[in-house]
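The chain below stands alone and is given in structure tokens; this is the form predicted on its own.
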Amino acid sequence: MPEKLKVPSEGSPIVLKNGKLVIPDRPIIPFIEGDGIGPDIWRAAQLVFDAAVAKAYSGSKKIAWMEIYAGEKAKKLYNEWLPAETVEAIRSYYIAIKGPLTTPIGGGFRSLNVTLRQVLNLYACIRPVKYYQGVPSPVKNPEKMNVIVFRENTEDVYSGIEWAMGSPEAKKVIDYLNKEFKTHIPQDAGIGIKPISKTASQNLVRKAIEYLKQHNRASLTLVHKGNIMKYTEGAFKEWGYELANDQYAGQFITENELWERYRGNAPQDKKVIKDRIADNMLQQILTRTDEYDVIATPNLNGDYLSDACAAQVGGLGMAPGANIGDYHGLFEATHGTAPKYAGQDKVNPSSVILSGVLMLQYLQWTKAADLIEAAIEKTIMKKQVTYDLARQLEGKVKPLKTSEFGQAIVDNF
């Protein structure tokens, strides 16, 4: 039995069965509130997700949520930043949602989001950027804006394999290469390892493709920097096209041939698949933001890309994400922790929430992912906000506190 961790007596656990998950109807869910504004933002979700389902569903769903610890709040009851028994909690129940998580100071510490990838293999970063009405844009056409980024999750540079300058770890395989490669690398350099693999690349792009054949897009773009690092990023695309090509024979068409075989209009049983480099993509996205539409990325390009995009659409406070392995999936807001506002009940809880649909279409409970999703745009068209959109909207707008806010969207289910 758990150390610190309550189970609820009135929920029944997600199991995996023939290679699908199966939901019950009180399925328990395991959630982190979160460190500095955590508590606030969860406080206001939970409010609307419990809301969303019991009016969906009439009473016959309900989510029995079961707490679980990481961050400051783990550090108090554990004496450490990530609990064994919380990575347990979230391999044994499938499906998690969480809050912003500090990541501890100092040296030798990672950070504990990219800690809880790795170590449940959650490969897949994705990030849905979509423009809900009413929400103010800095660009002129905000609604074109629709993509779901696929970031791969576990490699890259984020894969914590680095060391200080002047460390002897550095100056070792520093003497190395020079030696060895006859590199020129000075000796007060740090040293970071790129690691991108065939199968880590092809798992994102395939969950990628999933996706675009299950929900109807019509384009997969694999964006890189392949142009540079040849042997990394050149190579993920090369493997993302030649898993279209092995995995789902006949139903790709490169941009190529879109455009010399059928003058641009893609048959409707055939998918698009091409690439772009990663800086030019960050200037299209922006120039020419209806032209793409499930994109798949290495790591540290899909950082920079995902919020590039959630820029266009109102900022990270409106920018859900989702971490998925084969049957896992951990549901996070986008943003940090935001301590000066810690308490305060003031910032916007749209991402945790927006994650929560996510985390609802993944269980299947899609009419109250939904309804969410509708009451939140017609709360925010009604100026019914919190400071961060408030302060660009035209007019005096009043804003609401977090928990206001959760309570509009909820009367305006």
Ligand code: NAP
Second form
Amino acid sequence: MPEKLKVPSEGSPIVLKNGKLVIPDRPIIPFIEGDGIGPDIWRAAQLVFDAAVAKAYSGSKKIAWMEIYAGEKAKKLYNEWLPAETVEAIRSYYIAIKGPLTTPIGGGFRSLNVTLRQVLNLYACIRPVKYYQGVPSPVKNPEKMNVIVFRENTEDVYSGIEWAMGSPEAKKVIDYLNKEFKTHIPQDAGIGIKPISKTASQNLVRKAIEYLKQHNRASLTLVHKGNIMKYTEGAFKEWGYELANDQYAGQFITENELWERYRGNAPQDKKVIKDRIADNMLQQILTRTDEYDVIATPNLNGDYLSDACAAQVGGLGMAPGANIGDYHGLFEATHGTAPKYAGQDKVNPSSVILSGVLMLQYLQWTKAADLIEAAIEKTIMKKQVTYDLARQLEGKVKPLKTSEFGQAIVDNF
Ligand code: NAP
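Having seen the form predicted on its own, please provide the structure of the form predicted in complex with this ligand.
Expanding to the full complex; the earlier chain stays at the top.
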């Protein structure tokens, strides 16, 4: 029995049956409001979700929201940052959505977001980045951006295995490596471990390939830094190709084959698989943007790359994200808590709203998802925008508040 959670009486849980999620018409969906600007953006987002679902399905479907707690609100309520029943609620209800959470600063504290992803084994972080008309951009052709970044979410340097310079653990590891493997690590080095496994890498690449097939996208790019880190990043690339060859035999062609056998035009029944070194990819995504489509990459590269992509099409206030496991999905705004704007009803709620669009697509409530996407575009085209976009638009544009922007989206359905 949950201690502090109130399970809504009018809803029923999503269940797993024969390897598939069964979505009732009134699914219970847990949400974490988030810290800082979280309450402001969540209020606007919930208004938009409820109105879209009501309009799309004329009242026959409705989300039964259930508040769960993490971050500062949980600290006040439970005296814990991430209560066990919050994690359990996401585990048992399968799908949840969250605002940003503060990472408390202090020794030994791990990010709540990273912890949630690891304990629920949400191994794929999915960030679609595309252009919405009317959004101001620092590049000439922002419409060329339309990628889905699949970022491995549980390992790499995010596994949290690190020791401070001078600590007994760091000293022990340094002494062991210097003695047993004749390395020359200085005594005043901090130590971090970067595990990248075949299982997690292939789980991620499989998700990316399934997405590519389901949405009929043209290519998969494996982004890695294998020229330097051969047995982690380089292995990620090899395992990606191996999976495509073994489990999707005959469905992919390499870039060489594309040019040598097909003169640059892939046949209808084939997808292209290619790879790029991470540093090159960061320039390619700017200079040859439309040559990229679905991207799969280890954790740290994915972090850098998804923000770099988002910068071309409106920045973090516009960038949605989803953390997905075999069945579970935790949808979240990709920006942080922006504490200086907390409670001002000022910031852009589009990141959490577009994360909700991903969630509605995951529920297969695509009519509601499409309604929101189209209305956001229409709202921005009319220059009804929050401060972050207003300051980038030509001419004097009076910014809307967060709540006014949410209402404007609903009015533009
Ligand atoms: P941040 O909260 O993302 O804010 C950085 C800047 O990005 C803001 O000052 C603002 O820029 C812009 N911004 C962010 N959200 C916006 C929105 N909705 N609308 C418009 N502009 C927006 O990053 P931070 O200040 O580095 O981090 C603050 C806290 O958030 C930290 O505790 C960090 O650990 C946490 N964090 C949480 C998550 C998460 O929960 N997933 C992710 C990242 C960070 P301007 O000042 O230019 O207006």
